[in-house]
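Okay, so here's just one chain, in structure tokens, the form predicted alone.
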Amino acid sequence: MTAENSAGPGGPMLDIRGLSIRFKTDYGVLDVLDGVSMRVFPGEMTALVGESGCGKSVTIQSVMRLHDEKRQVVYDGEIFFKGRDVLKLTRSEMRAIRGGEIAMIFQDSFSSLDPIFRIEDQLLECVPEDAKRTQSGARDYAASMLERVGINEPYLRLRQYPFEMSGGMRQRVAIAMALSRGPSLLLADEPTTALDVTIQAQVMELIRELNRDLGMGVILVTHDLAVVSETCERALVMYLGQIVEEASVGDMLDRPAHPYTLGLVRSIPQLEGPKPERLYAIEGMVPLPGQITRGCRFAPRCRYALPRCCEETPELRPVQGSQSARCWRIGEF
């Protein structure tokens, strides 16, 4: 399929093909991503799940080319957005896309906002040019964005500083800033980190409502499969820089095809039925990029590993329907 065709009616708005990323460090060149491919369609919420250190944030940051391209990062592969490979765009062309057509919500709402400026000053920087013709028009637009994300008394909130708001309120402001120019793709990098459970649910419901109402494509980066089950249609599971499983959320939760996915699903606390004596946990920790071994990257932590798994690297293979997994023992566990 050509890039032009993939961006046409019914095609994906984002099409990542074989993306590999290497970081230049003081300790040498580290392979961070290895052949990552994924698609996001208009109006679809796609989850990117996995433990910390698996490459989820690196993947979505590469879509906006937020890495230090002069000194740190080397890209291989293609990232087509609406038929254009963003890795081949100039800096000025990327500036037109960032914040306009593609927007991002970061993990920490407090660090996303400047503590010494009022909310009004920061939100006005994101207001479209046609709304800036008058100062009152720009302010009214900023207030309307706060209302859209469920903030009461928006004109009062515009005069406040970030430290005068709760964590949930600051995250809503960050979402308002991300949506202010009507993006068609929203990248949400663990947007409920450090929020209490009630506020988490409110923020996720807000993102879901905006996804439905505005028809945005959304990539939700998270390690919380309970959130994924309530909000997303498709999920991609990442482990140590590779996609190890891709499936609809229902298939992933009901019939996980990769041992790592199975471990993530089993680690979800069960509120109904008999309670296990001990909550399931995947043994070990995600290794650093410089500690990658031969064969399957999950093999050192996998209870189903065979000798072959430690020698040969499996490819992503079809399982059934749209589900695929990177494992030598698909259907055996």
Given for the second form:
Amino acid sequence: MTAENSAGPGGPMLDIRGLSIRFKTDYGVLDVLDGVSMRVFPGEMTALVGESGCGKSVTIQSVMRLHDEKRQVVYDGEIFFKGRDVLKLTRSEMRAIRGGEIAMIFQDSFSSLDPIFRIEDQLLECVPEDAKRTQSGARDYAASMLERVGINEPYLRLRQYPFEMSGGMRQRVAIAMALSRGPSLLLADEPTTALDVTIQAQVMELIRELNRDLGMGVILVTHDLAVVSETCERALVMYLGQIVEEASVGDMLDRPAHPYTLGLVRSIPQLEGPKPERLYAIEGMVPLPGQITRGCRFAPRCRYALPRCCEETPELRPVQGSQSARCWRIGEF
Amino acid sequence: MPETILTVTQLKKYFPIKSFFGRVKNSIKAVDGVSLSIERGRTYGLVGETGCGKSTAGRLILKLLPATGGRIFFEGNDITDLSEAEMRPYRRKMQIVFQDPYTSLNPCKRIGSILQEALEIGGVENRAEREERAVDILNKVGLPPQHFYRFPHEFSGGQRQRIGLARALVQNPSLVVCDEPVSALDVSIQSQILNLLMDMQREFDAAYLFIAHDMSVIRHISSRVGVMYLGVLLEEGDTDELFGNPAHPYTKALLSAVPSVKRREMAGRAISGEIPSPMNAPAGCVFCGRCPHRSEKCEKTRPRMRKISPGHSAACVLCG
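Switching from the form predicted alone: structure of the form predicted in complex with its partner chain?
Starting with the chain above, the whole complex follows.
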């Protein structure tokens, strides 16, 4: 399949193929991502799930090319966005895409807003040129963006500073900024991790609504499987820079194919039903990128590991339908 | 009936807000009349959103902060007005595990000496005994003895939380306040630490005051639960009863906002609005600003805790 026909109607808007990333550090070169492939279709919410350090944020940051390319990062692979390979674009072409066609929201809403400027100064920077022709037009546009994300009294809020707002309110402002240029792809990096549950539910409802109403593609990076269950259609599970399972959310949660996914699903305490005496726990901890051994990367922590798992590296293999997993023992547990 | 380790009645903490000239203008009512009691070997879960005063309550109980009002009884003794020196014998029996495993361990000290220091302060004078007990507790929390001479930066978050727990348990306390001990950890590590906390409770027969914002973690570990909002306990009950038949509108809203892996769709359920600042808490029911069932009565008088069924009470005009 060529890049051109993948961008046609019905095709994916974002098509990452075999993306590998290495970071050059003082301690040597670290393999951070290894052959990550994923596709995002318009109007679809895709989850990227995994624990700290598994490479989920690095993946979406490379879609925006936010890494230090002069000194730090070596890319390998292709990232097609609407038929163009993002990794081959020039700096000015990239600048038009960032914040324009692809927007991003971050976990910490306080550090994604500038503390010394009023909300209106920051929001007006993102207003498109044609709305900017008159000052009041720009303000009205900014206020309408705040209203769109459910902020009451938008003209009053425009005059405030970030510290005058609560965490949930700041995250709404960050979403308003991300949406102001009408992006077709939204990258959300743990958008609700720092928020309380009642506020998390409000923010996730907002993102879901925008995704449905505007037909926006969304990649949701998170470690919370329950949030994924309620909002996303597809999910990719990452472990140590590799995708270990890809499936529809229903398949992933009801019959996980990879032992790591199984462990993640079982280790969550439940709000309903009988309480287990002990929680299911994945033993050990995530190794550092420099400590990766050969064979399956999860083998040292896996309770189903065979001698073969520590020797040979499994590939992502189809399980059933659109579900695939990186494991030698698919279907055996 | 199991022995009651801790009882607090009408615990209050007001932080004064002073004007430029030092006059008290107003006060933040961080904790405003909390009463609860914990039995030996049991876990009391204190749950609530950011800023509801649950951590402040934990610190008041350990007398890490002086209370503005109310009484604290520990193992039957009133410790509310004790001086620092008088508190010392009690300190050994009341310990705390903090949320952030990165800032709660002294980075300049080896693990062994962190544990031995706790014993030394607790009055264990024999050096050999201190060392033996420190190695022993390290083993119990699942860390191999060669970690004895390592520094905190050599450990991951989950391992540090094990060390924090070891430091609390090494003196064989009867009460441990666990202030969000798993919320900074990854999911797979979180379940390891929760299992460890429950194993250690069985082994040491300690009472836990478990403070958290995660409802499902609270349900898993607690035998009794209190729901806090703006410095006030809104509902209290045995875990199964409270989660099975939540009575207060806030508890219901909180439970419905928790996402679940069993649902594939977001239910239209988010309660609107946010926690108001504790500086201008409403005079009536603290939840009345966000409550879907509020009436005029709610805005005027603060409802008292009333019994709904044995061991289950709520502070709402609609209940009891």
